[in-house]
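Heads up, the chain below is alone and in the form predicted on its own; it's given as structure tokens.
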Amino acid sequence: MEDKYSILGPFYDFMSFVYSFNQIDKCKTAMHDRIKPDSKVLFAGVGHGIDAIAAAELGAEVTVVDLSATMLKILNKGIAKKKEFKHPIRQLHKNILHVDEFSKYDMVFANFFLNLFSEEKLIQVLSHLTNLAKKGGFVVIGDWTPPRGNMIAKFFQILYWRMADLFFWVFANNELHPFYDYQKSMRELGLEIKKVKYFRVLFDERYCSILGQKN
């Protein structure tokens, strides 16, 4: 099992921090909000797990799925570091195309998960994380905003995506991609936008968390 992120993974933390001033975590947990006791939470591609470790602090029964396993061994020394939850975390490493557990799970996140593949990938994995929520749960999308305002702002904005973009592509053998525009995509599987929030880096808003709810 291929593990892209063997080398980046110490540093992704540190790297998400600097290159979007903390607005990444902050994007993140944006809608832990909806998040109550004894749900049951799932998070794909969980990365460091800020995300995952602050659902099992608000009592929720958290899965986690990661392909890496530098990543998973990261997280363990995140949750190594708190007090007990609740629930114990429960970790699986493999794809989450290989997850089966359909129509189970009240929140489904994919934050910072989706950039990493191909445009005719993206629909698949999509759908198959919306399978896996149950009628009237949450689908969670934190990552990129496409590029908006005048052609200089747009300009701006999308040189800050392309060097994550190229950065990825290099060091981690990610897919090059245009922005995805994901409330489109959530919208033709039959997701309702439900709430979106935005977070500025310098003057523009550069990142969104998107809730979207299984009808």
Ligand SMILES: C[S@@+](CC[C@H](N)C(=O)[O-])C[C@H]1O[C@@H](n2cnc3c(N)ncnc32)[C@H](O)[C@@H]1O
The other form holds:
Amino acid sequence: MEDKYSILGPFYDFMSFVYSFNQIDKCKTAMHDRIKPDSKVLFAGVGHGIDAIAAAELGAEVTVVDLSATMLKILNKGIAKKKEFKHPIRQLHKNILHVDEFSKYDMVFANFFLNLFSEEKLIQVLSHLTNLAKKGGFVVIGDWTPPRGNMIAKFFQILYWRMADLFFWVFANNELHPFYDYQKSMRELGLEIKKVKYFRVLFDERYCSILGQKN
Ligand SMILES: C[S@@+](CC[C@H](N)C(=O)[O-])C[C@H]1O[C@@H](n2cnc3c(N)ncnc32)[C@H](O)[C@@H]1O
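Mind pulling up the form predicted together with the named molecule next to the form predicted on its own we just looked at?
So here's everything in the complex, that chain up top.
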């Protein structure tokens, strides 16, 4: 299985900490107040998994999915540093599109995951994630938020995003694309937006966590 994160993987969380002044980590756990003990929670493209570990610490039954063996190895180092969880974290080393546990999950997280894909693929992946959630369950997207404010503010927000977009295009072969309006895509797929939390870096909101409910 191709591992696009074999080089970047070990530095990924450190880079995101420096780049975002720790706002990315805050964004990834912003909706954790919705996690209940014993609820079934899925993390797509989990990476180092601080968000998945935090969910397991809340007593959730956590499943994580990632294509990268490097990322899963780092996740396991993080798990080893913790005491036992109520439910051990279940790990699937596979493509999220090959997970067919439909209508199983109370919450499905896509943290800094959907921006990897082209616009067309994004809808396919988001639709798949929605199908994995139960009726009444939630899909959570944590990611960059489209630029807002005056022209100068927008210029710096675009510059900030492009630096990351280009970096991951070069080193992880991710897609180059414009900002995605995740709230719009979620509504198009029938999710009701229940809550949005924004995270600022310097003068502007750069990230958001969106809670969508499948009705
Ligand atoms: C940008 S990283 C984000 C990691 C983590 N969610 C975070 O917020 O730090 C994207 C992760 O998605 C994984 N990934 C990419 N395509 C995938 C796919 N089709 N199925 C499962 N995982 C995938 C990568 O291996 C990588 O670990």
